[in-house]
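Encoded as structure tokens, the following chain is the form predicted alone, with no partner shown.
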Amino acid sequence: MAGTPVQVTGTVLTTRRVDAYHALTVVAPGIAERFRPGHFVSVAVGGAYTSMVTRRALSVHDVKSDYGGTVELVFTVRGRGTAWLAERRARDTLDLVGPLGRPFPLPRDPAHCVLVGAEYGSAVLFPLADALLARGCRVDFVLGGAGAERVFGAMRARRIAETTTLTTEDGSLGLRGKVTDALPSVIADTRADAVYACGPMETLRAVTAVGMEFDIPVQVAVEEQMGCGIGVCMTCVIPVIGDDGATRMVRACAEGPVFRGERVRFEDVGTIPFDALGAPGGGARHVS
């Protein structure tokens, strides 16, 4: 039973504003029950008669077994969609689907585990840090973002982690700078054994090239646009090496959204590569 996607209608309990960003609590028992850490869930919007068909996929913050399980989904207006998601209140009824994705590998034995988010990115690792240290791991968090008001979970990391760095670009919290300026240093302090990361595929690409840089694994959870999430509709497709070299347009929505970060081509996110299966005259295999 746990992963299996089922679609629920969730009752709304709570809203609230984190800074910039929008959480919504939603009793979801069904999605709640069956969730692992890096799966995301797809929100119907617009209403009954709305012509916003797609859903919207959205990162969930936390998990809690009040009134039979309760998902909190944590958002920032882009759009019409999730503007209406924003207006929503207690009480009302949103239709869900999910768990979706592949969740995060988690370490067979403890380890020290770096935890790398930008913007609301952050919000994923959560649920991922409580399963690392249930393991018995060290976490550390590096949380960055524009400004003070989009650094998502800074109080929260620095209850639960073992140390909390957080970089902004305009220098108003912490360190000036991005994520990746401070990420190194945390690395080599810590002596970590594995780096997870979830925010823009920039950063997930210069995370990914500090990891290889000391030779630690990099599990990336991607941020792509998403039609459905269940791997239909083939819009948030990105070019990945498989195990036997080859490049494939995968869909993050289902083969992710966590992939091995040196796994992803990054510079072709965006582009079907030529040398990608099914690509014209394409099928090569990828040499680093």
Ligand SMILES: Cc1cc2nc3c(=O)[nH]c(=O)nc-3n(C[C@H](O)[C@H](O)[C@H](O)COP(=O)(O)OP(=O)(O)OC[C@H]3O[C@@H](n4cnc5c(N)ncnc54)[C@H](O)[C@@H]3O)c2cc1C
The other form holds:
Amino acid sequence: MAGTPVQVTGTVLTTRRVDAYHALTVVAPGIAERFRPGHFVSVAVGGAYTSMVTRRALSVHDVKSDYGGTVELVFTVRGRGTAWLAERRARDTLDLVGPLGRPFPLPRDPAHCVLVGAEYGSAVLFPLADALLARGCRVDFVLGGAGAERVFGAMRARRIAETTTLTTEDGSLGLRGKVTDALPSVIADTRADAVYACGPMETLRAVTAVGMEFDIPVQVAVEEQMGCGIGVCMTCVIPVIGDDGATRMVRACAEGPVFRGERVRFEDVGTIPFDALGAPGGGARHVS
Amino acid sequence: MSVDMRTFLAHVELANPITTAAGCAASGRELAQFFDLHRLGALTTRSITMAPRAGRPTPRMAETPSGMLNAVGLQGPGIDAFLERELPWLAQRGIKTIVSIGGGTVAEYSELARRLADAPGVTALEVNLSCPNMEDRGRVFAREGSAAAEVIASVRSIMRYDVPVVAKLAPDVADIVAVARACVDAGADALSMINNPLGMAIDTEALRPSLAAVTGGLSGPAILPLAVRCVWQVHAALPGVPLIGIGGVMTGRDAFQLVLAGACAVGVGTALFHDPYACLRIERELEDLLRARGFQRLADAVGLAHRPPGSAPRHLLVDTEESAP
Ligand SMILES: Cc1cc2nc3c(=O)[nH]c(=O)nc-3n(C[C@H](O)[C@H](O)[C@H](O)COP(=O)(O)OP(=O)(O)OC[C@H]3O[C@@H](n4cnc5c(N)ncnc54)[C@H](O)[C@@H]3O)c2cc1C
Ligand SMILES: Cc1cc2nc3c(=O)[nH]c(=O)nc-3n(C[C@H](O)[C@H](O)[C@H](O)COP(=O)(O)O)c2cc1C
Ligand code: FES
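Moving on from the form predicted alone, please list the structure of the form predicted together with the ligand.
The complete assembly is shown below, putting the previous chain first.
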């Protein structure tokens, strides 16, 4: 079944720096063939005798069928685990589990899609763009970051998209400001039918707000702290409104990471909203 | 030569000693994506509560040296949804299931037991005693022998005789043997040890506690010695009581330590986050270690480290070649 995750020992094929980011291409056959845009993988870090017991979630930036199937991961060094990953070299092995999560839903008919990426969040949008183009969709990119070196994938976006709009907060590349400052005019100019976005929660909240103003659907890929990535530890929950109108604390790894933007209660992330199913006082009794 | 890995939890036979730890395998479906759950000795569910619970705010997790802190807060859909959707899924597949329950009052535990008493597919009932007792100023049941015993007695009186009741104990108590004895006297057929000790981490960037709930339960390799000590002490005091050893088991060797200390079954928690196949790997590694040391049966290794210094291991005293029929 497509999407059923597997665990594989992958071999690093190449490592490179892409602007401010690290990119690793890993031979990971079982994962590459099951992959769909939006999926992520989890990587064990630190080696066999590591003191780091949780895996690191990373989006899949690219898959290729070379070498039996490779996946490319793009990441920024945040803590000890990603620092260890940045030191991997060709021929090192990596323990990967994937593909994980729910991928981006694709429009049934050719549509005009705007893809919005902030920082390394852009990485996950490229396989999505390929899938949309293959379905005859029009693709336009809005990519941003704090500075020029933190805008990921500008060249590739220019190559494949109808238009590419770049933003930086320091004005070193493209328009000065955030992706959401540029988004309304891109939606208007392209007469977009849908928006796809990946980046920090704050960006996703703002992109969703813009999409709602234009009354077009927004699909967001969220990032929440993850312990297992496979849906068993319950640490990655965010408040999401279900089809029945009820808010539930749902797992970003198993029910997500892709959600419809207007269903995510961004302003309540990091809390248990009082009206969430099973919230203290909200129907259920609080026992701890 | 293969090692006989069967074990008994009270009178219930498990094909092998490895079970998932409560709260670390949800209700099974997620792990079933990776392997056939029949290969587990048993699956332990997350702790089921009466009402649906949304749990604690995020961040709920912080990685710590050789471990992690969690403050999930028993998030789950409640007993009704469990009986409707989760337990039947396991029961239909014939998966040996230890159902864990959690409550805030003795009445709540009894009610959970009542609801589970007639449900098909309950191999054993594990009573998570690490919940705060709402009727006793939030004091955790497991911290007090008498409070723990009250819960166990009430649950034992309700559950069918053929379903063992397992009391799950917390390590951060003054005298774990006293709590264990109180639970056994109250009718516990087996004990699970250990639940998470309480810990805390501070985010040095944000200059605030790392967890939204401030404190959380510590798990992973960091607590293995704590688990070994607890299992050792309780097995020494109550040698006839079946113990499920839990805490920081990442490898077969870790499981072997708990077995030698007195556990007849071993729970695997945090290791599952690192490796979804951890239970299968640990079972295989444990079997290999036993075989390499000449054991024919897991049962012969249970509590073996308690033998006086200088004495030969029990299993090597009998000449097994000769005595075999
Ligand atoms: C679905 C998803 C996709 C992601 N894709 C990418 C990507 O393509 N590129 C990239 O650079 N980063 C990505 N991240 C973020 C990445 O997982 C974290 O930066 C990384 O886990 C930090 O690990 P660390 O050891 O450096 O930090 P530490 O702070 O030492 O990590 C400690 C623990 O917290 C977890 N953790 C900390 N921050 C995060 C976070 N933001 N998200 C999830 N878990 C976290 C770690 O996984 C680890 O278990 C993604 C996160 C998610 C949830
Ligand atoms: C995320 C998480 C959730 C847990 N939930 C429960 C639970 O619902 N009930 C329970 O009795 N123990 C729960 N535990 C404790 C484990 O069952 C186990 O006793 C403990 O984590 C030690 O084992 P480990 O080091 O192998 O994880 C939980 C532990 C973790 C890490
Ligand atoms: S990361 Fe464990 S449930 Fe989502």
